[in-house]
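Let's start with one chain on its own, the form predicted alone, as structure tokens.
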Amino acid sequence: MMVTAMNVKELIHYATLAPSGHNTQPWKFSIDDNVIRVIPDFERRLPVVDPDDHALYISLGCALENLMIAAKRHGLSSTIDYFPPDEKSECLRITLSPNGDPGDEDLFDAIHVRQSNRSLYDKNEIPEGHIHKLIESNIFDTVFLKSFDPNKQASEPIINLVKEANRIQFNDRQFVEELLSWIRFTKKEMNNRKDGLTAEVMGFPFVPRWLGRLILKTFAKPESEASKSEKQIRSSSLLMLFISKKHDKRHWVDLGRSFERVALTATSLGLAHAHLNMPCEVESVRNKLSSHLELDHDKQPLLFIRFGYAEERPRSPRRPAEEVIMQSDTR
């Protein structure tokens, strides 16, 4: 396939379907003939829950991997330059060319279907072969995965760390306010913003913002949130920790790419997934987690994901490609 403006914009559409913290969608894109640049949008950063922006760069990696999978499926080959110094602003630069490998159809088909499913799962066992497929879908030597059975005694310390981090976060007024600012309590908010966590996704009906804030502040207490996380874990069939071999931007992007491949593989196998990132987000708890797992100093556990079987849930909104594409001369 030839590289055209139309199919390049289509690739960006697939990139925008990637997951991101609080569904902030912290990305912009520019197009210059056969070159796409993925640019961090720091106006959408989460300074409380993600002060060093590692989750933002993980999100960029997820978007990048969607784009790469879609490019292959469209018969395009590509090369990636991570944060090239000759650019006006920090970016991931993808150069496309025709006549590429057609790529993995299952991963491509899963891009539109994948979702973060925050509901309780049904505890059904995942076939061993499917677990192997999830692990093998990570193709990056900058990232490694550790899997856990939530029903085994060895997972109890991990579950306790999730609960500890949950309590810390919901005792932090700034964390709660940041979370509330990204919840779209009404359909009007959802349709106008096309980002954030909708009431449906969070598991409650659309209500006026004042009422939604009151409900969450009344019921989202540290202990109840910790208990809810424990129930979610114990309803799951598999836990997986994504560990970066170094704590820098390049490794964060690769970790996002790795996670997206695993998430798309899970989707293709009929598995639901959701983040349980609390012990990775709270630095003091992340240090305890690293110590428990006896990780080297450079290695950082940055994503904690649960998998299982569940009914499909309402989907998070996305901004259309037209709203995230910049003019190339404004980079």
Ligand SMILES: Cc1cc2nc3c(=O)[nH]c(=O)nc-3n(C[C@H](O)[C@H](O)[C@H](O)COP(=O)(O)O)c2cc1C
Contents of the next structure:
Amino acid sequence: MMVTAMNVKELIHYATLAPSGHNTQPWKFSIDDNVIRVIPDFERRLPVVDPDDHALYISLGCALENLMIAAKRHGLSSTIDYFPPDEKSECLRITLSPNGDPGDEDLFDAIHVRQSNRSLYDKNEIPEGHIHKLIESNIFDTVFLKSFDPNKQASEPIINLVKEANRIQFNDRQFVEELLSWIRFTKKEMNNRKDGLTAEVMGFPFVPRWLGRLILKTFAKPESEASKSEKQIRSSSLLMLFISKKHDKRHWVDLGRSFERVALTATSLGLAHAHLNMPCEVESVRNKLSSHLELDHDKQPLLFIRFGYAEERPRSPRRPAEEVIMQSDTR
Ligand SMILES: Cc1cc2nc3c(=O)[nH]c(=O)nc-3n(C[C@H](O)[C@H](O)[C@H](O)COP(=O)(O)O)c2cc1C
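I would like to compare: after the form predicted alone, may I see the structure of the form predicted together with the named molecule?
Full complex below, order starting with the chain above.
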């Protein structure tokens, strides 16, 4: 199969369906024949919750993995150069070539269906074979997965760390302001921006921004948020921690790729998932988590995910491919 402009744009569409912290979609793309570059968009950073940008690079890794799964499904193979020094700006460079290997249909089909589902789950047990499939879908030896049963005593210290981090974050005015700035309270805001966390995704109705801010500031208090997280955890069937071998850009991208593969596998098995990253986001709590798990110095727990069964939720918006593709000479 030839690599055409048409299918390159389609591949970028699949990349844009990837998850990202606060749905910032911190990516841009450029195309040169059979080369696609995934470029970090630092205007979409989250300086309060993600000061070292590790979540930004994890999100880029998720987009990269979607792109590669879609390329394979379109009969294309891809090689990746991580941050090649000969480029004008920092990027992940993907070179496509015809291949013929049809790729993984289940993962590809799940790209459109996957979503972060913040509702309460139904506590039903996940078959052992499905847990194995989730673990096996991580193909990176730089990423370690640790699973926990939320209803076993061994998970209690970790649940307490989630709550501790929740309290710290919701006591921090800058954290709350940053979060509020990414909430799209009205349909108009959602349709104009096509990013961020919409009211309906967060579980409340569309309301004017001033009212939404007031409601959140009144009700999203440290203790109520901690107790909400606890309820969400206790309704889940499985918890999984994603641990990076090292704390640098390349490892963060690979952790994102690994997470996306696990999330797509979960989706293909009918499992819902959502993030509980608070203990990974607050550095002091992350250190406590690492000590509790007796992780070596370099290793970093960066994503904490719950899995279970739940009804589908409203979808998060995305900017279309045309809005995130740059002209090569404007990079
Ligand atoms: C690196 C990363 C960090 C995230 N952190 C959180 C989080 O702390 N809490 C949360 O509810 N969702 C979190 N998410 C999920 C995003 O909010 C979600 O992907 C985004 O809103 C788009 O929605 P979707 O996943 O349903 O497509 C995170 C996602 C990524 C990739």
